[in-house]
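In structure tokens, the next block holds one chain alone, the form predicted on its own.
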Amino acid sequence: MGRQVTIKDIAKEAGVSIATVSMIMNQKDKNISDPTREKVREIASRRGYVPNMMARSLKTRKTRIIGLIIPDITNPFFPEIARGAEDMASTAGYSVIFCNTDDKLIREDTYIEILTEKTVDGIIFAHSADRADMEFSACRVPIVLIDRDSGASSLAGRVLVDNRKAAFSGVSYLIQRGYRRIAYIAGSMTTVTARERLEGYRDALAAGNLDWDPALVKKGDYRSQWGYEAVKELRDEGASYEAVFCGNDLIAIGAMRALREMGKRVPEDMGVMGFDDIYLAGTATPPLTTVRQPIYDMGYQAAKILIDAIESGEGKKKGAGAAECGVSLILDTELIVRQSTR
């Protein structure tokens, strides 16, 4: 096996300085002519040049690696976020380490520690449903929260949707379609996301001059099995309702399964609405009316905010105890009408 090709070798063959080759390899070559850039890259490709990432990270104190912590890889919502984040990171020359916590706080804390020890340049973080507000001032790398907000400061940014407004639009649509008794099957109320969706549900009822009935609200988690169990609980409690608004699409799919077992037809006997518009929503039986979140774009924009912070040096400040909250990006949702509502 031959000696590994170095930047010095490429510079010698191209007849340019080592600094010029380094700038081209690190994509900091705006002031270098196109012919020189193309010549250097052709030589590097032909000779099989492989960057020494360890040496580069020691010199620049950057690994060009970011971490992505998500709570539930089995929920199709989060792989779509991961895809968006990875696409953006790849475009910027970064790699992504994925960590799945199974919604467990201890695993979440462990991954934050591991990623920091592995010297990632920053972290995109969708925290556990059981996570109360936390601070990141002690973390040496920038953090961008995604999907689930918290009251934390010292962040490089947040990428969210207006959950209260989105839930209001969904429940308002149900009311416009003639539903008057609307149940709500929610996720864990420990998250800001779930609390805001509950507020949007209540706002819509008030705007439609409908009574708020706590007996029609079930609080649990974001899994399909919870939607199934919640519908059975409502039946056992003798609850009377005409439609069910769900905290996410998985809950809605579980709810429809329970309704079928109870002999209820959707939407003829019962309307069902989800939230997220994961790919399963369009293939459910019947296809699910839902509130669409721009899932891929959430991941993409979170990675962009994080990488911008890393490259500008602002990320280091945010991770070192600054009071600022960075960039807050609130993306639009969209009502998607399918066949699970009349």
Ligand code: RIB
Second form
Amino acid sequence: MGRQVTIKDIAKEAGVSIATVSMIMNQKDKNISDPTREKVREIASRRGYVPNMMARSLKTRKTRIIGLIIPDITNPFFPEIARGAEDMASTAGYSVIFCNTDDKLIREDTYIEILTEKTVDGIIFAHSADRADMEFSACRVPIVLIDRDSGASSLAGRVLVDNRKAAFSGVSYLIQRGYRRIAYIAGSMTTVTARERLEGYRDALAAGNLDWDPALVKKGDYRSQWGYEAVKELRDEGASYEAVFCGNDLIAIGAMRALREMGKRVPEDMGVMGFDDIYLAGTATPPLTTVRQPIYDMGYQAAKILIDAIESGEGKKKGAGAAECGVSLILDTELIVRQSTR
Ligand code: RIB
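Follow the form predicted on its own with the form predicted in complex with the ligand, if you could.
Every chain and every other molecule in the complex is listed next, the one we just looked at coming first.
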């Protein structure tokens, strides 16, 4: 077994600089000609070149790996976030380690510790619930929050949507369609997204001169079973309503299953609206009217902000107030009208 082939050997044989070989190996070679790229790759392959990851990371103190912490891998919303993040990361020559916390706060701490020990260069974080200690100044790598904001400072950035405005637009549409008694089945109220959507729901009722009835607000979690159970609870409580705004599409799908069991037709007897526009929304029976979040783009932009921060050495802004922290991106949502509302 001869000595390990180095990029210096490849550069010598190819007649190019070491920097050129390094850029080609790190896929940061958009300004290098195709013939040069092909020649270097052919030599590297023929001579069995294997990048020495640890040597590289020790030298640059970068591993070109980022972590993505999400709360519920079983909810199609989060894998779509992951797809966008990974697509961006791979074009920049980074890999992604996915961590599912299963909505458990203790796992968040564990994963942040593991990821920083595994010397990832940065973390994209969708936390499972609010935490008083949502502070990252102790974390040695930059962090970008996604989807669920918090008052944390020392962040490299955050990628969100305006949940209050999005919920307002969705419920206002229901009111425009003639619905007056509208229920809200919320996700977990320990998440800022569920609370902001409640505010948007109430804003829309007020704008439509409709009273808000606390008995028509059910608070649970972002799972389909909760939507099913909440509709049954509303029935058992004798609630009178003609449409339901749901905290996400999984809740809406569960709600429609319960309505079907109760002999209620959607939308003829009951309008149903979701939130997210995961792929299941379009394939539901009937296809779901929902508020679309730009899920893939949220993941893509979060990875871009994080990698820019890593590459620029900016990392996180230590101690800066939340307002000044890094890059804050608020992406637009869109109302998608299908057949679950009249
Ligand atoms: O479906 C999961 C929900 O939790 C989404 O609406 C997303 O915004 C997250 O907060």
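Because the structure is predicted, anything quoted here is derived from the model rather than measured. Positions refer to the first chain, counted from 1. Basically, rigid core = biggest C-alpha set you can superpose within 1.5 Å across the two forms.
Core-aligned CA deviation for residue 40 between these two forms: 2 Å or greater. Positional change of residue 308 between these two forms stays under 2 Å at the C-alpha, relative to the superposed core. Once the rigid core is used as the reference frame, the Cα position of residue 297 differs between these two forms by less than 2 Å.
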